[in-house]
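Encoded as structure tokens, the following chain is the form predicted on its own, with no partner shown.
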Amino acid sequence: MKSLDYIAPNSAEAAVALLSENGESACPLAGGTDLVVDLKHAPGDIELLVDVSRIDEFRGIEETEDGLRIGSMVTYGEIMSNPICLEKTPAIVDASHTIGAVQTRNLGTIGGNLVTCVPSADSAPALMVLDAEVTVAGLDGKRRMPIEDFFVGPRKTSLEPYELLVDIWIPKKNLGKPSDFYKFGLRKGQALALVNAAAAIDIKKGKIIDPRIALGAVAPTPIRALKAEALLANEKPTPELIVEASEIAVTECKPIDDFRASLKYRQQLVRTLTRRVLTRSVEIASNR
């Protein structure tokens, strides 16, 4: 790998300014688990690494009056051991456990996983079912958006030039919401998901309230199964209803045939994983 210049700014504003001043020759560095590999094989015009991993406003996990804030530079290892996440966002913890090896989880960041924006990103479905929002910083200051709006296409986010992902927010009303995550890969560890799925629901007076279903590796971006959610809303959580919702979820996906799995196999995985995460979420909600 060729030699690169390196700067570690101490604020989001300074990092954005450096990226803007240096244009296409500069690149932000977070955990580096994806970027360093890319630079070894195709460095392109990159001459400067802007290390954002030490910026305080990008770090930390804290519960506030608005909800749970997770800094974009928080590692999977931090999420897996954090008492607030373990208690109030277990699906995000479960997703973190499935990512890479121990070394990757201790270095890789949740923000990096989202910015890389591969369809199989494991953190995305678990965040989507909790109605997460993301904050980004750019030349015009900061803005916040629903996480679904952050994903545009394979490896393409809605980040404008020189914008950086600052943090992820889980609304207070969704902290502790019954949820579940499941990933299926070709092996138990260090595998890309053939399909991943997450669900979150509440049950009030015996009926499902605010159902959420999210799926990964089945479309150009992680998606919500909106039609399946609509079927579940305000209905009694019966096994038959869950099976029907799982069938509808299959129709909302656009999986591909590739060397890792066929389209039909991925459709069957969507059917099975959706049923599993919904069933588990109902069990948790029913036992509260």
Ligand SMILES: Cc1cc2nc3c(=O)[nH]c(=O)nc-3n(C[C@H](O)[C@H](O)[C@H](O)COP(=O)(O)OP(=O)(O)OC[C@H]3O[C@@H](n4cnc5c(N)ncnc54)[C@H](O)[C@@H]3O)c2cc1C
Second form
Amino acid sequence: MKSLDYIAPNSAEAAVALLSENGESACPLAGGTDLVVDLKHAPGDIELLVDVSRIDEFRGIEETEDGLRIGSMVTYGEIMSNPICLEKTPAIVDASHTIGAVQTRNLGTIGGNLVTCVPSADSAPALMVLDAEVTVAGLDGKRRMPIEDFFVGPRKTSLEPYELLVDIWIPKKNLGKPSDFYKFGLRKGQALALVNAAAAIDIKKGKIIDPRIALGAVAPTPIRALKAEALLANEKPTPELIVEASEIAVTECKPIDDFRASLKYRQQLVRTLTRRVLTRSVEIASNR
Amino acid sequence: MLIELRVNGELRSADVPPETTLLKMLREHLDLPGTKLGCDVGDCGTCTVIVDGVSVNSCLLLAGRAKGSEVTTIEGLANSNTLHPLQQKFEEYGALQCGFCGPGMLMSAKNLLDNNPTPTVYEVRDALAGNLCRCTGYTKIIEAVVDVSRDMKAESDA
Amino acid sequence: MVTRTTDIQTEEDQLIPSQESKAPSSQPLSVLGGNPVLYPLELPQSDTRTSTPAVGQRATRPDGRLHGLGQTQYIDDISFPHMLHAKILRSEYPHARIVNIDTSEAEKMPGVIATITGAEVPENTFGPTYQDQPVLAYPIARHLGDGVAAVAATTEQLATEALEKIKVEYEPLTPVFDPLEAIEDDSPKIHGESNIYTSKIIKKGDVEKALKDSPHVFHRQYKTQMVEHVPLEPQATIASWDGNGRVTIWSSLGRITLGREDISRTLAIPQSRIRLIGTIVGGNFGGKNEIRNEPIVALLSKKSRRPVKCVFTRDEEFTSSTIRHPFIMDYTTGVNDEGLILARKIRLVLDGGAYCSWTGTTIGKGSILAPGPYNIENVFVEAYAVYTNKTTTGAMRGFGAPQVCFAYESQMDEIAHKLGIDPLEIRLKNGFSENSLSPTSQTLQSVALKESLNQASDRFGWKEWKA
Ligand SMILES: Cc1cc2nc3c(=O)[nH]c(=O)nc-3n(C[C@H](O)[C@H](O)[C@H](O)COP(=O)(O)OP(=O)(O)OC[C@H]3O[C@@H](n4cnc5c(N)ncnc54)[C@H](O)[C@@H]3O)c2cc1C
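Let's see the other form, the form predicted together with the named molecule, since the form predicted on its own is already up.
After this comes the whole thing, all chains and molecules, with the earlier chain placed first.
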């Protein structure tokens, strides 16, 4: 790897200041599972790595009045062994479990995954169906936005220069909401998603309430299947309805056609995965 | 950049360039070449070591990030007169062929049993998914790990 | 637990073949003077094979202990005082004439001790069959994995940085990537007059007539892709050229005797001055069966007068070592109503990449095995290996056998499906049995094909699954 400098500030302010002082040549470092790989192949102009992984404000998982706060520098390994996540956001735990392998999950952070912002990012769909919001900090202080607004395009987020991702919030009402995540890759371990999908729903008086469907690797960013959601809202959760919703979800996607899988195959995956995550969410909701 | 850390129970330090990975530091600066470089991008797991109780790809972890950590490498698995049970069983089962994946495979297996002494076969496979063996000796490797956990259980039951 | 040193070798004399042993190696295998190669027709049974207690026993590997302790020394675990690190610059174009290489800027860098280009290699060709591979490409680069220059520096990082300072002037030539295009007369030529560098024909019976008479004829094209061996240990070499003009090379090479011949040729020094040490290998699978960077590292050591180490990056392992031959396979098969194969006509095109390497073995095995393990009276196989401007193909587990297996077994399934015959049944019906003749009319012995198929299908519950 080319010569670089490394510094580990212990507050968000210090990190933002370091980034703004060094401009283009500085870059935040979290687990390094995306960044260090990139640096080995195409180092670009980066000269200084600002390690944000030890900033207290970016760490930890806690339940507050507002909901669940997951620090951006929390690793998948931490999520998978956290009792609150295991109980209240199992879809996020499932999604974490599908990422890379044990070693990658012990290094890689959920924040790093969102900032890298590839269409197949496995943590995105589960967060989206739980209406997650993210907090970012920059020179002008902090701002908060729905997670969907964070994703702009492939490898492009709405972070302004020198802004850092602080944490991720799941609203209180969605803690424990019946949800499911499913990823399909070419292998069970160490594979990127050809398609990934998540769903969350509530059932009240036999009718579906607040349905959410999110799909990854099917468009430039992870997306919500809004038309399919609209079809489900306030309806009785029947298998036929779920099949119909899955069919609509296919029309909302624009998957690529490449050597990993054909367009047709990916569309079939959207159909199947949407059906699975919806069916499973309904099952969980019905068993309450 | 001066990095101090505890490796296999011993306090060690080295002055390394900031871009040095923990893998490079262990192999080239601390004379611990047991940990191997395989793919250099986190896919193959040959560089697996345990840092503060969790297994990581040392090829992706900058030495600076491991500052002050507790690191266990393959060299720390056996002591001077006894093999670790995993090493014993890997040897008996013929689990290692060319041997290059061995150090990483063993560290992943240790990390699993440290956290979950009685894994199911599925859990063993899941725990070793980040370690490639191109000789494809997975069956023997999995059998060896399962056998160690069986022995550990028998011991704790006794 | 049985170990080699104790239990087995107590009966040591049994392991040493007796004077009258009929082991194949004790019989003349070839007769000098252009006569055909003679193989023993009946393989002699070796006493040791049946009486050694090792068969059927679990033996612990003698190297297992060190592997588990992490104390096995692979090349990258070895280092010498004052050792330098080498890196190789790869071609920018898949096909180009190298007009000029300027290494002067790289040489000026502090810590860079030596550089080398193809023009400085005493005999810049090697290869197990044809000597068509350059140690460092010069004056023609034939694929992106070709090295064009190398640097030895005090650290790996410096050597890598020095590569960026080497200026290479290329005159790009038209590349050809598709083997079917490369086979055409008007395609760009990679070596000499034709891109077809090896071919093979096998004829048995009268295929054309038998196909004409067949009630059903099936035709399909099958393709397989490139496969890299991906040994976990990348190719690695250390060379140390001493003051007496002798060179010692530690290499992850699998075939050191052949390797020494090639090294002697490329360095233009007698074999007696080369000490080649085959170390423990972290996975070979065929990819480490011929020299690769050994002469480069040796020459850098000669120039710098210091030991030099070179370890491939993972990328180089993919682009600059050999890979498995991709095959394009046309199968035409005639069968009767019962699914009995009457004729099979096959055309194989092997995408050889830039150099020949072990293509001879691959095309031979691939062609002989192409009709499959089936009794077929009428067979015609034609096979061509073709140069393209891609990664060199060479030895890999099976030497062509897995590629053709994919084709003939896929076609067996298609035939079974179309004729409504059980896929297992059609294989049992056509399969080789004791004394069957191979497509090259060799009498086959110890044929357990049908037993194996029956046992396997019983064990995984084929019939139950079909029911
Ligand atoms: C072997 C392997 C397997 C993988 N498998 C998967 C998989 O299955 N699914 C998947 O989705 N991903 C996978 N990945 C990708 C990667 O592990 C994840 O995206 C991971 O979550 C990245 O997090 P990190 O902490 O390592 O980020 P880093 O690599 O440290 O950083 C990633 C990017 O985010 C920026 N950044 C980091 N933190 C912040 C912050 N707080 N504020 C602003 N910017 C920040 C960095 O500058 C960098 O651009 C895999 C990677 C490897 C090496």
